[in-house]
Every structure is written in C-alpha cells, then in structure tokens.
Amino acid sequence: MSNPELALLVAVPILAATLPLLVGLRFDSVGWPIATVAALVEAGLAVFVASRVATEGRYVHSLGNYPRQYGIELVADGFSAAVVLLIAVVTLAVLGYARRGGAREKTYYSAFLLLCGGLMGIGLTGDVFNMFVFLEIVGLATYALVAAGRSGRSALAALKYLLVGTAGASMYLVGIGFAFVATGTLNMAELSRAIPETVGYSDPLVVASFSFVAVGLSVKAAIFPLHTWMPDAYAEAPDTVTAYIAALVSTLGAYALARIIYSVYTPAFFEAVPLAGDALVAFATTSIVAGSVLAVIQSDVKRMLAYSSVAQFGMIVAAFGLGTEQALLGGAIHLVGHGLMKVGLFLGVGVIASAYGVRTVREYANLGYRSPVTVAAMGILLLGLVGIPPSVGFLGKWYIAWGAIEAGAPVVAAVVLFSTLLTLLYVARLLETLYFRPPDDVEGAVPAADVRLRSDGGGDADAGTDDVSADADAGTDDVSADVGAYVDVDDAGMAEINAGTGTRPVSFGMVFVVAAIAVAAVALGFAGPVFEGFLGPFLEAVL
C-alpha cells in the first residue's frame, strides 16, 4: 500500500535544502522563509501521521513496491510517530527563535533542512542500511552547523565530532554487515525473523553484529565514555545549532538503538545472550553517574547542560536495556521529554547570551530580575530536568525507576535517584545565582544598574546608565551602560545589545518560544495516560 506522507516527511526538507542555494542566487535572505515553509509542511504531515497511527495503528510505505527483502520501507508506529512529532515541534521552535536570533546565511538553512530530513529518515526507516545512510546525512549536516560558529574552537569541535562520529558510524556499518552475512537481508522485520530461524541468537556473527551496532549507536547517543564529542560541539556551536542538535541528534541516536534492539534483535536476544543486556545496562548506568558528576563541576552553562545530556541519555539507554514494559515506556517518554526540555534550555541560554553576553554560571548573577520571563521558563525546565512533578521529566523518570524495580534491577533505580540528587545540586546552584546572588561582587556579571529588557517582561532602563539619547527616525532609545554595552529598544519592545562582537536581537518572539516550551513540558507531565495509549500497541508488538 502506498502511504506517500511517510516519504514526504523525508523528501520535503531534503529537497527544500536546495532552494536557499538556488533561489539565493537571485534573492537575498530567503533561507529562513524557505525553511519555515518546509517546517510547517513537516508539522502538518507529522500530525497527520500521528493521528493515523492513533486510529489505525502501525502502517508502512514501500518505496518502489519492491519486496521487503530488497526494497526500502518506511514505518510509522507509536514510537516513530512520537519521534517525528518531536522533530517537527523542535524544528518550528528553533526557526521561531531564529527569526531574529539566528543566522542569515543561505548555507546555514540548507544544512539545517538537510539535518531535519536526515532525522526524519532515522525516525521512519524500516531498513538498517538506510538507517546508516540517514545517520551519515545527519552527521554531515551537523558537522557543518557546528563549524558555523566560524571560530577556531568551533572548527576544532566540528573536527572532533567528525572523527568520533565517523568511527561510530563505521562500527554501526560493520555490525549491520555481519547481520547481512548471517541472514541475507537488511529489512528490520525480516531480520527479526531470520536471525532466530537461520542462525540463532547465540551465533558469533549475531553477537558480534549486536556489539558493533550497540557501540556505534552509543557514540551517536553520547554514552560515557563515548561522549567526548558532545561538550565541545554544544559549547562552541551557535546557540540555535546547539539547541537543535541537543534536542534531536543524540535523541535520534538513542532512538535508533532502541529501534534496532526491539525491531531487529528483539528481547529474545537478551534472554539468549544475557551478557549483552547486562553490559548495555552497565555502561548506560555508568553514563548516568559520570554525566551527572561532570555536570556538577562545570562553570560554563552550555557545558553543564551538555554533560547533563550524557546522564539523561544514559538513563534512557538503560531503560531500553532493561526490556520491561514500564522501562521501555519510560525510556520513550524521557526521550521525547528530554528533547523538548533541552531545546528550551539552550534557547533560553541563547536569549541570555544575546542580551547580556554572559555564558558562565557566576555571570548569571541576579539576571532573574532583569529577564524574568526567560529565566522563569528556564527555571521550570531545569526543575523538569531534575524530575520535579508535574513535569514530563518526572513522568519519564518515574516509569524508568518503576521498570528497573520490575526488572529486578534496584541498582538502576538507585542510580536514577542519585542522579536526580546530583541534577538538583547543579540546578539549585544555577537558580541560586540567577535569583539570590548580588552581581556587584562577581567579576564579569552584568551590573545591577544595567537595562531590563522590555521584550522579556522587564521595565525600562534602570537608573545609573551613562547616556540616554533619543533617535526619532528609528524610534529607539540608545543606552550606554557601565559595562560598555549599547542597547537599542524600539517601540515594539525589541532589544539589541552590542557587547563588542556585533549586535544581536532579543525579540518578544525569542522569549515567547522559550516560555511556550516550558508550558508544554509541564503540560506533558499530565499526559501519562496519553503516552500509554499511544505507545501501547508498539509495546505489545515488541515485548
């Protein structure tokens, strides 16, 4: 049966990626409008696919109508539909922020759309080789976007990611090569039947195949100690790039691992080779502890959030390795919830950096009162990251801990609790700095007399600035603050600050995106029954 909407989800952004380059030969500033139109189309298609999965269940699209042994299938079920919705929502959120706070280069939006298409391909493919193809598309686009910072550090971070990511993709390719040699097929559904019927789960080729695939995808998911590319990539990339890759790239790496485990090897593999499941859970549990500890000692906010992702993805992969219904449900919920929370947090960091030019925890002193909406939204998302109810972060962790107890792995449940306490430690430190630490005695902090952004719910400029002049033509007020930053505030509430590196806008839309994501993260905390109903058929099919 032909279901072209699945193919369109992959094809639309990839084809649209060519348009900024082609149309840009004639017109300027076409990247953002083209990307936004493509993202709106993607969002409509994603909603259609999700609604169809909810009413009809799993369905497939065969490209070219070839037999599945030789052809390419795209598959929509509860898990893939949830991931596709996440990609569509995050894409729209980042583009909404990028309208004033993002890059203007046409090449940037071409790479952005290419990355979106690759992510959609990973979410929908039913073929292990085509998953490799889409992983490579995602990798190439991500390398280019990380390097878009145009500094030596961003170029080095992109090169590091290139080397580590290529090694991970190569290991994945070797693993699926072993699976193909053992079974003669690359289709996931066919592999799940051919492995036990042809060679058996304990065959050395199958065990080696799983080992290479698991390690390769653990690189993509940034599981400790294979995470080394992540902190530099997150810290040195432009803010919109960091938000997008933090929310989706490793998320789809963890999704790909779960999809391979349950759609190819199946839980019966762990029963036949228990060491494989135990090793996966052990490494993931180590990642939870290591990521949390490393996050606690960071001073740079983006690096702190990067290391927290190492811990959170460790938790997700551990849930997938446990193999119980509650753990798998919790892993899927936390996968979606973490992606949503991280895009909001990194966009919030971008707002603060654009407005005040600060990046470290101590430089955030007292900013909660000058950017009240952004900081409040970040506070909600940070508490969701801890797992404070009723956030989606609490919902995911609750199911994971429940699944760990159900699987007879209380150590995993204890590590989840310990990680939650460590997360609370660095979140509390950041919130204490934002709301309760005076800035006057902190080197590099924004002085208390600095401007409050109207676009972020603040008032007019505080007293104590050196110079205020009216610009009748532009309708702006220019404020020269003690720190040498120049602020332009127009009638619509826009604020622009030049901190010596170029003017960056902070608009109402940028703040609104961060606030809306915070509201969504809380709303999803009440959606446990919705997740159970939507993912229930998938769980029944794979367990």
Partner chain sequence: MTALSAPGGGSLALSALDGVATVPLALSALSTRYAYATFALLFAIGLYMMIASPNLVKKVIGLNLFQSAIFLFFVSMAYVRGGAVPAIPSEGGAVGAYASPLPQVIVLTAIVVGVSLTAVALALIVRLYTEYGTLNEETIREVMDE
Given for the second form:
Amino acid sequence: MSNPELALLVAVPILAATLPLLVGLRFDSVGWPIATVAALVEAGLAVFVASRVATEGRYVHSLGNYPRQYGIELVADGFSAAVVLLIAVVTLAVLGYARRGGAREKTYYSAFLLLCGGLMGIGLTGDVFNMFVFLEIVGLATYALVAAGRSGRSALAALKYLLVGTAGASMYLVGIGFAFVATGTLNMAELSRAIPETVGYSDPLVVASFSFVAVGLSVKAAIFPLHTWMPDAYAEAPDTVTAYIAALVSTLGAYALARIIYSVYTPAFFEAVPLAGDALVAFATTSIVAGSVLAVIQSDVKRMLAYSSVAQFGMIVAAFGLGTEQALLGGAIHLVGHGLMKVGLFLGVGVIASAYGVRTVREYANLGYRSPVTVAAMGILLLGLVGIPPSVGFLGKWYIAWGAIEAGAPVVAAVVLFSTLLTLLYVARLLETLYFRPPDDVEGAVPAADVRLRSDGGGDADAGTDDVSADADAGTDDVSADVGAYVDVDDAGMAEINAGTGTRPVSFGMVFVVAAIAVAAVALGFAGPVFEGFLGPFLEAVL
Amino acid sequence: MTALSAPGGGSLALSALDGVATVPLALSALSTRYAYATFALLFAIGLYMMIASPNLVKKVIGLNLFQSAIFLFFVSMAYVRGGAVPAIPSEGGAVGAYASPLPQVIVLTAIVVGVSLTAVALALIVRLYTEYGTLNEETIREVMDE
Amino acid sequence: MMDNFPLYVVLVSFFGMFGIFAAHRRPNVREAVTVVVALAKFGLVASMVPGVLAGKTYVFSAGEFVAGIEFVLRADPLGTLFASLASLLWIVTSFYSIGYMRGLDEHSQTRYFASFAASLSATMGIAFAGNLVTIFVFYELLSIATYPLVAHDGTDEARSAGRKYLAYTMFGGGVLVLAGTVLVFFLAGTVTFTPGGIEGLADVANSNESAVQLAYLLLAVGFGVKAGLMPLHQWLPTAMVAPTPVSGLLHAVAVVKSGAFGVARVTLYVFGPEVAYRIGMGVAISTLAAFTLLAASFIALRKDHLKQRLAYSTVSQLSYIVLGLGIFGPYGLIGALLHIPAHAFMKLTLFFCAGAAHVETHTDHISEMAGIGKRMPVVFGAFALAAAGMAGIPLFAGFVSKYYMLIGAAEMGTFAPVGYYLAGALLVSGVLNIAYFWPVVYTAFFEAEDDHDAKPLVDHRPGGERRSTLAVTDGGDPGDEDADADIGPTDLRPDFSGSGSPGERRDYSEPAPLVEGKYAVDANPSDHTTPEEDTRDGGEDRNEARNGSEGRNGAEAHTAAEEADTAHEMDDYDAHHEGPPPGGWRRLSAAEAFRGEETTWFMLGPILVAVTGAVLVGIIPYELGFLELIELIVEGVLSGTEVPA
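Next, report the structure of the form predicted in complex with its partner chain; the form predicted alone has already been given.
Okay, now the whole complex, with that chain kicking things off.
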C-alpha cells in the first residue's frame, strides 16, 4: 500500500512553497524558476499516476502505513487522476504565461505552490477530514493570492471570499462531524460501508450530515445563491491568479462534492432519500439559468466569465446530482473541460488587458483584428463553452443531456439543452463586439487607426499609401498611419506600439499558451472514448 | 476500535435532534445535552454576526465564534461518561471505556486552521483600514463606488 | 483509397480557408485559392458520382466520437446529390463573388472568402454525415461559419441580423436537433443513418409512440429552422442584409438546403418514410410546410425589396421540399429531392440577377426597376427564365419536381385525403409564384421609367396609379434640399459633363426615397468603376472590357464623394440613389451586353451558367445525373416498404 508518488504529488509543491521565501533571502527572482521546476515535477508525477491508473485501475497510498480506519489514505482512481492531470497542466500553463505576464514577488509564488499542493490534496485524499484541511489550505492560499491585487478592492474581495469560504468549509466540517457521530470513521471507503450498516441512509443524522456537506461544498463550487464571493474575487484578483483559481479552485470544490456524493454517501443514498438528490439538482439547475442571465448583464469581461462559471458549475453539479452513469461521466468531462476552457479565456483576457489595458465588453470592440491569434483562440474557447462541436464543451453537454434523459429528468435535460442559448447570449455579445463592432462609436476602445487588416477590401500594402482612400471603410479615418503597423500585426507587435501607454508587454509565450489551450479544447472534443475508457472503472466502482 | 464504533454521544445526539418537536423531550435535551444546545446557539450567533455586522472585525469575531461552536461540538461528541483518557498505559494491559481520541486530534488541527485564517483575515483588514480609514464595510463600499 | 474522399471533400476547403487567410495581402492570389479549392472540391465529389451511381458507398470513419457513436462520413446517393450540387454551385458563386465584392469594393474580403470556404466545408460535412451526431457537428459548425457572412457589414442592422441568425439556428441545432438526437439514441440505441429508417425505431414506435413522435418533431423542426419552416423562418429575410452571393449560395442553396436535407435524412434514413407516416408526424410536418408555402407566398407579394421578395420565395420553395418528404410514396419523394437541385439553380439565378442590378445600378426595389430591361437585357432575361421555372412552367426545372410532387400527393390522396389538400396547396402556390414574379418581369421589360404603375399595387389607388421613377430635374422639393445642406455641393454633385458616355452619367440632384433598411452598398457606396481599383488591379482583364475612357476624368471628384459618404453614413442614400439615371436607362444592344457593358463577365458568366442549369434540369434531369441519383435514393429507402394503394 505504499505508493509514494501520491504523497509526493501533494508534498512537493507544499515543500517547494517554502523555497522562494528561504532562497529568496539570498537571491532575487527565484520564485518563478522554483515554481516551474516544481510544476514540471508535478506534471511528471501526474502523468505517471495517470498511466498507472489507466493500466492498473484504482490504487491507494496509506500515509505512514497506518490502517485506513484511523490513518489517512491517498487514493488514485480514474476521476482523481483526471483532476490531478488537469491541475498539473493548468499549473504549467499559468506558469508559462506568468513568466512575462505574472507577478515578480517571491511570496506570490509561495502562495501559488501552496495552492497547487492543496488542490492536489483535495484531488487525491481518501479521508473526509483530510479533505477539510486541504480545502482550507486551498482557501488560505487563494485568499492571499486574490489580495495580491494590491488594491483596496482586491483586499475586500479577498476578505469577503474568506468569510464566505470559511463558513462553507465550516459547514462541511459540521457535516462530517455528524457522519463521524453516526459511524465513527472518517475514511471515505469505510464511511460508504458503515453508513448503511450502522444507521441506514434515511437516518436523520446522515441526512443532516449530507445537507451540511452539500451546502458547504456548494459554497466552494459557487452554486447559486452561494456564488456571491466568486465574481468579486475573480474580477479583482490579478489576471494570472484569476485564471488559476477560475480553472481549479471551484473545480476542486465541485470535485469534492462529487467525490463525497459517490464515494461516501453513494447513489443508494439518493434512492433512499430522493429529496436530497432532487434538491441538489434543483439548486444546480437554477444556477445554470441564474448564472447565464447574470453573465449577460455584466460589462466587465472577467465578471461576465465569472458568472458564466456559476452557470457551468450548475450544469456540472446537476449532472452529479442525477446519479446516472452517463451524467456522472458528463459531469466529470465537463469539470475538466470547463477548467481548461476557463483558464484559456482568463489568460486571453490577461493578454488583452496587458496589451491594451481594456477590461469591459464595450472596449473590446474590433480587437479581433488587432490581436488575431489571441482573440481567435478566445473565440474558439467561447464557442466551446456554448457547446459547439467538436470541442470538449460539447462532449460534456452530450453526456449530461443523455444522462438526464436516462435518469428520466426531462426538465433538467431541457435546461441543459436550453443552456446552449443562454450561454450563446453572452458569448455572441462578446464575439460580435470583438469582430463586428467598429471601435469608433465606443469610448475608450482601442482605435483601429493604425491597423488595416480589417480593411482589406482589395488594398495592397505594396501599393503604398496612395490607395489609402480606396479602403472606403467607415471608421478608417486615419488610414494614413504607418503602413508598418499593417504588416503583420501580431500581439507582440501591438504590445510594442502600446509600450508607451503604461500597458505591459505581451510575450510570444503568453499568446502561445492561450492558443495551445484552445487547440487542446478542440482536440479533447474527439477524446470521448478516451474519457470513457479512463473513467469507466471509476464509474463502475461507484455505481 | 470498540470505543469508536459506539461513541458516547452518537445515539444520544440523535435523540436530542429527534426530540425537538415535543416539549418534554426538548426540555430534557436542554438539561442533559446542554453541550449540543450551546453548540447550536453559538453556531447561530456566530453566523448571524458574520452576516449582519457591518464592522469587519466583528465579522471575523463572528467567524471565530462560529468555528468555536464546531470545536465544541467535536469535543463533546468524543466525551464518554466515565471514560478514561485515551492513552495507553505504559505497563500495557486493557483499559475500560475511554474517550475517542480522533475528534480531539481533529479539533487541534481545525484550531490551527482557524488561527491561520484569522491571521489572514486580520492582515486584510489592516490593509483595508490603512487604505480607507474605516472598518465599516458599507462605508468602504461607498468610498469605492465614488 | 476512395473511401477517404468524403473526408478530403470536407477538408479541402477547410484548409483552403487558411490559404485564404495567408494570402490576405494579395487579393488575386486569395481569389485564386478560392477558385482552385472550389474546383478541387467539385472534382473530388464528381469523381465519386460514378461509383455511387453504380451502387457503391464510400465510408470514412474517424473512430468512436462519443459513447458508441462513430464520427462517420459516407458518400451515399443522397449525400452525393447534395454535395455535388453545392460544390458545383460554389464554383459558379466564387466567380460571382469576385465580381460582386470587387464591384462594391467591400471591406473585409478576406474574412468573407474564408468564411465562405468554411461554410462550404461544413455543408459537405452535412451532406456526407453518416449519423445524427456527425450531422449535428457540422450543422453547428455551419451556423458558426455563416455568422460572419450575415454580420458582414458590421452595421447595426447587420449585427442584429447576425444575432437573430445565431439565435434561431442555435435554437434549431443546439437545442432541438441535439435533444432529438439524444432521444433517438436513447430510444433506438443507435443514430446511424439507415436507408428506410433505423430498424429498432420502428419497434419502439409501436410501444412508445409519443416518444418517437417527440423525437421526430424535435429533429424535423430543428432542421426545419434552417429550412425556413414557419414560424421559425424570421431569420432568413433578415439575413438578406448579407452580400448577395451569400444570399444566393448560402441562403438559397447551402444553408437552407442543409435544413431541408436534414429533414430528408431524418425522414428517410432515421425514421423511414413508413414510420414517419405511421406516427402521423410526416403528414403533420407536410401540413406545416403547406401552410408555410402559402403564407410565405402571400408575404412575398407585399415585398418591394427584391431580395426580400426572393427570401420569402425561398421560404416558400423550401417548404415544397419538406412537403414532398412528408408525402408517403415514391413520387412525392422523387419530386421533393429533385426540387433540391431545381430550386438551387433557379434561385441562384434570381439572386445573382438581383445582385447584378444592385452593383450596376444600385437598384434594390422593384418599384424602381421600371424599364431596367433596357439597361440589363441579359440579366433580366435570365431572371424571367428562372422565375418561370419557379412558377412551374414546363421545360424549366421547377416543373419536373412539382409534377412529381403533384402526382405523389394525388396518389396519397387515394388512401389519405390530406393528400388532396397538399396537392391543392401546391397548385395554388404555383399561381402565387406567378403573382409575385411576373410583376418584376413586367416592370423590367414592359414598363417605362416615366410611366409605370406605382408598386406595390395594393398600396396605391385601385386600378393602378401612374408614376415616374425619373429624377425630377428641378432639384426636388425644398425639404430634400435641407437634408443635403450640410454636404458640400462639390462633394456630392461632381460634374461629369463630357466625361463619358451618357449611360454612365450620374446625377445626384434627387435623393432617393429612404428604404426600410440599409444594405451593403449603403455602407460602402463606391462604384465598381473607381479609379483606385484600376490602379490596383490594372493588369486584370475584367476592367478592360468595361471601362474604356469613361469615368477616369471624374476620378478625383468621385473619390471625394466617397470620403464624404463614409463620414456621413446617412447621406449615402442621397449620394447613390436607386432607379434610373436622368433621361432613363440607356438601351444596350445584345452586342454591347455581351461585350460586358451590361455588367462584368464575373457576374454575367455565373448568371448564364446558373440559368442554363435551371433549363437543363427542366429538360434533361436524368442525363444530368440528378434524377438517376434520386431514383437510387428512393429505391433504397422504399425497398421493403409497402405503399398502400
């Protein structure tokens, strides 16, 4: 039962988190290199664990070799391996972006690594109390990172997140307290056996314990109406932090919920207490609608994407609440897919904010022609979020819809399908602004003056400036601006143009990361059978 | 593990929750299970304080109260009437009933977590205070919106 | 080896799209890429036709896509029919696009051509999709790929049309079709297209009829959205704000026919004609289609804007196809399927003609077209031929398909009375077709600029009212002068005196009446004879035929006017009004017309090709391969089915 790679996955980043502070006493700017080395080690371990799970199936590591009745187990199965892989990939992606686009402080990277370790812990632990500890480690690191925005706003957002998040985690603690009272164990596998054997599923103690746990984790997963911390935290945090926490923190909250539902209470609990599952699904379904509607009315892009997360997590939790095999598979796929798409989107937002200093939907007017690669990648990710095939977003939706019909829940199926339109509401608004709204009628938008990519109505750069008037393009008043800008306006080039205006340079790496994530999101759209094969044993075990 | 599988508070806590509906049972629950009643009271007060008070420090105090209630809950459920300290005597040999050690450990850990959270919260509050000169959340929001 | 051809057909224009992006700075290379890709695509499709006719099916499978469902592209007769049609017409439209886009000096042409290539890629995917999930993938991609074309102008109206388009098609695709697909998979355990219907579904229809009915409705209405089935047709007229080639190929052939094609797939290959009839849903959809075709025809009567009228005509004609699919029996199916190519050739001709009139004379409204036949004899001649086909006059494409459908409907009437009503609707609609197309032809050829009936007729005095579209030479009424006051007279009224032949003279003294919306030309009001274009593309033959000496003297003034136009968007109406120039349309002789005086050969050529196609489909449908393919399809789906007699 000793498989130290599982313990290392958790321990490496937590131990590495101390290094930037220690080494930092002697050297400067060691944060990023240390974090990157740790992330590479993590990625290697994650791949190793995933391949072992793919061949051997579920396996465990008992910390200190204590038996699981009172020791702590780390468990790797299909679901946790998938999440661990996601964490490793997202960590690498965000670090790749952060080399030029992130913070320089050593403490920043300490908190970042601590967060990474906590997330790995949630993903791997097989003990409900241990999960609480990791939830709080994640919480602590996240609060600190959100507050790294250095503004009063970010401090308040962090404090709000801290209060709500801690309350949620405490609810979770009360819930597992009840479960402990009922069964006398804290190990997930033991609990799932002990609950029906000692007290039975419909025992008030078990029901109360489930309610507390579900509410507590719903706070972490930002299910409406417990989502209030999320938009502020996402909007006020630095861009790299937003990308990281948007992709992983709520994801692991939802993962914890699924893990507790299926590995502790098991679907038999839903059969014995139908109200529990129904209530969860009802809240989650409301979340889909409310999140989308709230997203549409936002003007800040990060806030809009935050509310979009509320809706998407609604879909994921609804899938978990349905309890059929396909729904659970869909929920797991969407959990991973959504994390991937959101990290790409928030990093894209970061690229645009770095290059042009704009953050609202209106100011995004016409950026599709100024940063073609970044915006195209974001467009693909946004369409993936809508569920346009082939993309990982569609895959999740397909399985969830199928699961809902299988579970005989036509209302949920209808909401999941209609969520396409709801998501389209805000996605289309952003896409239209990016590509079709001339910037001239928007105050604060990036002017299109020096960019002539969009006015390619037969214009030819070689012909010099004589043909400028030929581009009878409404809005290109100032076309006499330098032809040099016309030649291949990539993101890096634009950033140089903007260097004087207080915005930060955009490196090739930053754009590359966003583009690579978009490609991955599309490629994963074809990976349905892979997901199915990988998660199949897990599904069989829990259902 | 025998002590753990039938912890002292387990079934009793259950009856306490069950009996709220009828007055005599509720009364008896209050008189005999006062630890749980205190837990519920502190829990509610803490939560209310966190939500209702506009003062940020008081919110954090509410949070602490809320967490203390949970610690109380864990400690009291581990208690076994007449149970010994859960330590194995050095000369060995079997002991009778003893208090469950696991909740104690949990509470210790949870206290550590709680303290660090409070530290982070207070650090944030200090920063907010230096920036806005007030601890009142509503005032801070007003200043922000301007 | 040829099994991969369906994949290549899809990919060729997908990769072509990147080529088009890469060549964005070299318009000639870019357009060359478009044409080469279009030819390659058609070549690939055509190379499969003999095999398909011989009974072969080319299947490419990319393996499992989602649980138990493969990602399959297979060229069967129905798919090949649609693919060959769309890829053939793409070649024609590509040339037309070049003429049209350059003629109007449109902006964002790279995006336009790239989106066009992507749209065709998705269309081929729809044609060759081997199961419901695969067709759904491409159906959604088509919606996305077409969106930039609809919103091309970037004006408020175009953007709102784009939004509407996305909302409607995503509702049809992402909601209804996906729901239906999931339901079919749940009920039958497979979604693979099978001639004559998925076997398991027939059994389910016996035990759980309402679920099968729901699945059919979801799928048929979901695909029907793109086919403009009422009441979900609203996006189509709105989308006419797109450039005319888009309206022509996508909103008369590729996109809307994907919808009709989807209904065909669902009816014939998922449920099978027998089950569709048995659960009563085939007839229900047919009835909805019959209502749509009549209602749309009536609306078309009232539209003065030519493209709007054509759009409602499309809504109406697409319903023929849907209606025919609901007719249980071989003739109805043959008619419906034959109407796919027939309508494609005819409607493409009509749109091309409308676009040519738009580019050459900026005339969009039928009421402004009095006597335009003199100026554009070939174009409006072609228009008349295609319109006659639409009305189902023998020797034209529309006749054959409608004839089959009528026989089918009458035959169905012998065992289901609803057949007679459907036949009646078809006949009435033929009359309505004449009613809304004849006025266009009549106005163009048989009325004079200074003496014509005010249109639409119902808006004016009973018995008709005489009007003149000619500019009043006294400078218009005072109100109009005020509107012009803020624009310098030299900007808008350049002096063309003695600068060219009288037919090309422009006069800006009379503002045209405001139209109900703005179209591409309004935002980009330049004319195709701008001198800039000559310098840019001077080496190209397309301008040589046309320009001669005219227009060059006015070059400077014209450019100035253009700049003023961009600054004052609303004034574009004043600067480039519709209708004839003062003194009436110039009469072109046939020789002049074919020398390219009428319009560029980039547009005239495609029009002639399309109208020839429309006539040939009417005369030799079998020899063209279409009817042979269709008979193969119908044989396949009806084999083993007993049609009650």
